[in-house]
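To begin, one chain is listed below as structure tokens, in the form predicted alone.
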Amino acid sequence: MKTDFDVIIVGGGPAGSTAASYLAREGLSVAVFESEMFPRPHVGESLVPATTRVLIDIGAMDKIDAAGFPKKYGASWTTPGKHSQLNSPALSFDFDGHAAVQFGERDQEGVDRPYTYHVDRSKFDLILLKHAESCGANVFQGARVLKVDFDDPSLVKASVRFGPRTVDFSARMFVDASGRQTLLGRQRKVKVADEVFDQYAIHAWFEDLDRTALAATPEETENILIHFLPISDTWVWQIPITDRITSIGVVTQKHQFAEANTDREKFFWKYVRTRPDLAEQLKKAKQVTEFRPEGDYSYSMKEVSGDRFVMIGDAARFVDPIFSSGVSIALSTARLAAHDIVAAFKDDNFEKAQFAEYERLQRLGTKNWYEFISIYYRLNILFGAFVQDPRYRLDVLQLLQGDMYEENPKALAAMREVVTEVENDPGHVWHPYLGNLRVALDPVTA
């Protein structure tokens, strides 16, 4: 049966544009419907190295290299003061609460450099969308997909609104890359709110922040810095955007914002002031954007594929982004899904079983990521110690690089064991530092 396109993709963000590039390069007719007009601002400005292999795959790496984004060589975590009391007999070194890794310490398949980038998402996302177009994808901006119809078993119909008029388009296959709008998740009523992670963020850009102030070494100024606050389940990101602009965001449990009964600016500074060293530096800098909120942080889906559809990126799953996972998951799930979609066209078979390998890997990766983040929140001191411990450092780095699609990663197994030991021993030196969020399995993938 003839259709308007082979594949319809809703959403032109990193997941949708990457999937479009893969599929168009394979000779498929692809339409991308994006409701906004690019460029547009977006949170999630720090990449991990796993994005590099995908950008190389789709032929976009040279364009990203040419954009002049700040290079990101690693990640650092800071704490409010020194913590000699945190040393445990289990450690073979002195741990003062500061931790850092450099991506180049571990070789990574498909990655040809020891760095990735911090990006202005308005520019980065536009580059990827334009690249998809250059690969042959048909890109429609200002086009909102209202509904997807699967009633005809031989095709998919999407109702798309362009200003005052609505037009129906047909395809053999549908890809939901709608991000946190979760188009199919809401339409099919398969979206599941996460009962553990209900995070909320307030963020803005600052000019001329002294990035050396909280870094242990000059090299760390090129890292993403995560600053722990002396408040349970709360942290601050510090991400270079240009040589003078830095993104700063406070992340905490949503209920804490509601209980504060205050505005965004007061909320931001109230939390930042709990780290006087950070607050002092921010007060010297110039705020150049308004404070923006990010909520609805964590959810999953009962299904991420079915007859004639797959969900990718944030449309399939979203968890607290403390390890800069957002863009990596978007690009990686687009790559995995595109592989199965191309095979579906070769087999002329678009039933759910055709996408079983994509769903397996997507579930596995997000399950590992979910537990990694859960352990971090439950006992972030343990995370810092494992980063510094030579026995586990490279295993933790593997996850931080975005390589998370394997069964039972070594680092998770070891960290899980230590968390259990600390939880069961009130006398353990780390017991007072347990966070409120308990380590839990993903409610859908468990």
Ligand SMILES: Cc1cc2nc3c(=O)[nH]c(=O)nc-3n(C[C@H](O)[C@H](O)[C@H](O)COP(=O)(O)OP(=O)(O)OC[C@H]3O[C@@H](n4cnc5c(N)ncnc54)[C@H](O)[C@@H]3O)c2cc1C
The other form holds:
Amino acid sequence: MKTDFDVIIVGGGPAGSTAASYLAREGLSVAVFESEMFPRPHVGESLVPATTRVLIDIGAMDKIDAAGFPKKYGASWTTPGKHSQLNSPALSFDFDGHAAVQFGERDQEGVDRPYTYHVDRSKFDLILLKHAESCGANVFQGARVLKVDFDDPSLVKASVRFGPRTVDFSARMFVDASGRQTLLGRQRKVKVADEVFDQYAIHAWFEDLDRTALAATPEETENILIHFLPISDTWVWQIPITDRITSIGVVTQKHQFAEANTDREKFFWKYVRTRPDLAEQLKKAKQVTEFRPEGDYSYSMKEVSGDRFVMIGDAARFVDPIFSSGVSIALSTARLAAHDIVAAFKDDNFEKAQFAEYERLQRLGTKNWYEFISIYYRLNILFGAFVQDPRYRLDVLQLLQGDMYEENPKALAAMREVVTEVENDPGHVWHPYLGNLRVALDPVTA
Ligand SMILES: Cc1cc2nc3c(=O)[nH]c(=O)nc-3n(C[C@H](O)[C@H](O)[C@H](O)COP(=O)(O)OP(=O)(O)OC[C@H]3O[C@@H](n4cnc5c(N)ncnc54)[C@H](O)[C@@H]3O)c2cc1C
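Starting from the form predicted alone above, please write out the structure of the form predicted together with the ligand.
Complete assembly follows, chain above in first position.
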């Protein structure tokens, strides 16, 4: 059966353009339909080093290197108070409320450098989309996919709106990379909102923030800084965008924003003021973009593949962004899905079973991220302890670097054990520090 394209991809974000690059390089005819006109702003500006592997693989690394994005050598966490008295029977450590890692401490297979980047997503996403085009993909911008039709078992049909016109295109395979708009997840009614994480973020760019004033050491100045606020499960990201621009975002639970019953700006400043050291520096800087909200995130899908389709990146699952995981998940799932799609074309078989390995790895990687994040919210001083303990430091770093696609990583297993012990023992010295966001810690749940 003749179709317009071999593969239709909806969404030209990092997941869609990476999948398009892989598939076009294999000689498949690929169409990417993107509803916006690039460049467009997007949240999600700090990468983890596992992205390097994929960017090298698709041949885009040199273009990203040439863009002049700030180098990111590590990550740091700061807290409002001192906790040096928190030696635990299980783990002995002197915690001053500050933790940091540098990526160069652990070698990563396929990653040729000790840093990754913080990126202006309007530029980063444009480079990747143009790269997909240079690999041979047909990219259509201003093209919104309205629905996908699987009625004919021999092909997939997508209805695409270009301004006032709607045109149908056919393909043998469909990839949903529509991000948090989750086109297929909504159409197929398989999207499941997370029961525990219902976060909300407000963010903007600031000019001339003194980043050195907030970093514990000069070498941490260009890290991502995560500042904890003295409000349950609430934190602020600080991400360098250029020499002078810094992205700042407050992340909290959505109900806190709803209950505050105020506007975004007042809410942002009210929360920031709970960390006077941060508020003082931020007031001296100049806000250069409007506050943007991000809500309705953290969900999974009952299915991420089926006959003639796969979902990748945020279209397949979204986990809380505290460890800067999103773009890495987008790139890694694009790579894994492309592998199975190429095999499906070789076998001329597009049944769901062809994508079983993709679905297994997608679920494994996002489950590991989710559990890591859950443990962190439950007991973030435990994270500080593990980062400082030489027995676990490199295993935790492995996760922070984005190397997530293995069964029960060592650091997760050990953290799960300690957090369970603390929860079951009200007399434990760490018990009062348990957070409110609790999910079942089970290594086999998706
Ligand atoms: C508050 C917050 C902070 C974050 N911080 C980080 C961070 O520091 N680091 C990090 O790595 N990640 C972060 N993320 C996550 C990151 O933003 C995403 O994981 C990442 O952008 C996913 O890429 P994607 O390609 O799957 O989706 P997107 O980047 O969202 O791309 C999807 C594209 O599809 C297009 N599209 C959607 N529907 C249609 C349609 N029907 N037709 C045509 N086109 C369509 C959209 O216009 C969009 O361009 C954060 C997320 C949030 C909410």
